[in-house]
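Next comes just one chain, in structure tokens: the form predicted on its own.
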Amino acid sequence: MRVRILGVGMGPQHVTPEVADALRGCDYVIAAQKADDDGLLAARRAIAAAHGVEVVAVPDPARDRDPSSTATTAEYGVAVRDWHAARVDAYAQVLRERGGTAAFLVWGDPSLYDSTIRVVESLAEQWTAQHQPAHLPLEYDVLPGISAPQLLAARHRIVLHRVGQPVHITTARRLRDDIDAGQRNLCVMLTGTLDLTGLDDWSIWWGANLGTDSEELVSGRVADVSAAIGDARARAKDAAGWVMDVYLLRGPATHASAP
């Protein structure tokens, strides 16, 4: 058994020759299903017809969201490794009806907040934990892709940080303590919903849907464009059916930050 995690960035004109060459090489794709009229499932079959190979969906396991910010971090915790076990179950009972090489098809990079990895990882623990030892170990590997900070910079024609400075990936859950903690040059993914009380004076990069036909983009400091993100956010969700934003949140300069 063998698995290939291609990160295949927003779609067909991100494949990478070296992705593109992998995903010919696989049996079937398995990629969960998480509606009938699933957007991003459509997405990956379009990428996966492109190179003749077969698209197994499975319907995602029921996820016990809590979309307030009240929830804890265990309790996010929780809910997300059950549903990953959950995930763990299903794709297995794919690999052993069908066997052969299967491919997950990541979007933007495998490496940036997303399961995937982690998913495959415990399928490789109970793979062999079931099959040792008449059975070969499931084997598996990672292949990069174009991520949404990557394609956030280019669209708006920016370096990620400040010269000499970092720049902090975080999330949508976790930014208020991040800027309480100090973060000041912040890339934010995983957004629900779009809070950006207080920042008035801070600068944002802001994009959604990028590299698609829905693609958003809007800059500027905040109070001046709060409301057009929250326009645009509504247009490309209205035009996908679904929105993935990110954005790069950025603090008024000081004498001690270059531009």
Contents of the next structure:
2 protein chains.
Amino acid sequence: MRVRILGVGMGPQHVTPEVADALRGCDYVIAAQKADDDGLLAARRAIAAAHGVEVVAVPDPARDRDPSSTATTAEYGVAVRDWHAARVDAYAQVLRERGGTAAFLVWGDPSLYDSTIRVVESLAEQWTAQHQPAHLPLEYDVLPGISAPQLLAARHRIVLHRVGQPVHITTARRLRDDIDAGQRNLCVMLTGTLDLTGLDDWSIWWGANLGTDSEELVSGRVADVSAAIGDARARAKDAAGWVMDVYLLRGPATHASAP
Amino acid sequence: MRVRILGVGMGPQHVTPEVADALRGCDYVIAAQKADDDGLLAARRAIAAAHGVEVVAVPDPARDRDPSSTATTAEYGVAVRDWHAARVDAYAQVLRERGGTAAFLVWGDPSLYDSTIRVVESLAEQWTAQHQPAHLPLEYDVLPGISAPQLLAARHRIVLHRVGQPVHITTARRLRDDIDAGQRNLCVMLTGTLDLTGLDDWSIWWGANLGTDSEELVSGRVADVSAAIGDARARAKDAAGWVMDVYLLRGPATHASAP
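Compare with the form predicted on its own: the form predicted in complex with a further copy of the same chain:
Time for the whole complex; same chain goes first.
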């Protein structure tokens, strides 16, 4: 029994040769089928079909994808874990029935704000507990894909950090805490809502639905472009039925942080 | 006049379809030829040849690639800028002589600790100053590639952050300052030397020469694996003649930071 976790980037244009080779060697792709289809299932079907591999669509357990912004980190963690356990059970059933080599196609890269590796770790633990591991281990590996921050940077033709300085990749939920802790160059993922209050003099490089037909890009001083971002976000959602955005925020240059 | 900045990941296995298409549309690739060849020129030649594109090798200006660890950030910035200006002049000459569409092949991703975007920005400024911009603008774009931190994470089958938490991507030069400022989950690039003194109880996921035949991987508690990392680093250097490493460092779990 083998599982391959394959990063497919932000679309078929990013499917690397090693991912394409791996995919062609798989017996089937397991893909989540969500109640409110966000287009990802169709996108995964297209990639799998392009390489001649069948897709097994698995109804996804419900998840509170946009919990209250007042939820604590602990509450957020609990919500993620419940959803995670239900997903593991659904996928384990497919693996038991079908065997062979299964692929998961991860939008973007498996190493950033994606739960697939944790899901497969849990699958492997469950598998070991229920089978004779010496005879039937569940092996898995991971191949990388282009991530949203990279495509954001490429579209805006920027480097994600000032010369020799760090980039802090974080979530919208943590943004204020990270700024309060002194971060001045942040790449923000899992945005949900966009609140830039009090950051008027910061610079932003923003993108939504990157790599798709509904892609939108805006950059500039926050106070100058906030309205344009709101408009672009609405356009992306109108065009695609969903919106996923990511942005780089950089504080006003100071002597200490200038390159 | 057009320049395309193409991320090629950690080898030909990571050249995405969009980068391959872009490369085939270019007239030539400009590649740095270093005094101490680190294998990158040969790797770029192989990728260009696979897509039928000529390589123009440009002798690289000397650069202090491993300045004293006691150099200040300002001194480091000056060294980078001098090297940068010399590179720009060398490439501008090639563009003037050859015209057409030129590609730069960026190892890894152009958005992380790579100077190509800044070099091309300077080329475009110089071009505009020396030509009639309305007739001969220098246009450029950027396409992303798989970066070293992503391949590190894939090889170790990890996510780069704890659930819902940030990842701080930084340089070895800044590591101590960033830890002092409270960072407990850091991805470290541009390592040069590896000093893990005082981090015995931290966890490390380390890799060198990722994606090549001389790839090395080590992970574990810092105190337990420091010696193994030293050995692996020496092996990578023996095998390839050079060593480039990257690692994720994670502080001991605390109540506040546990997932």
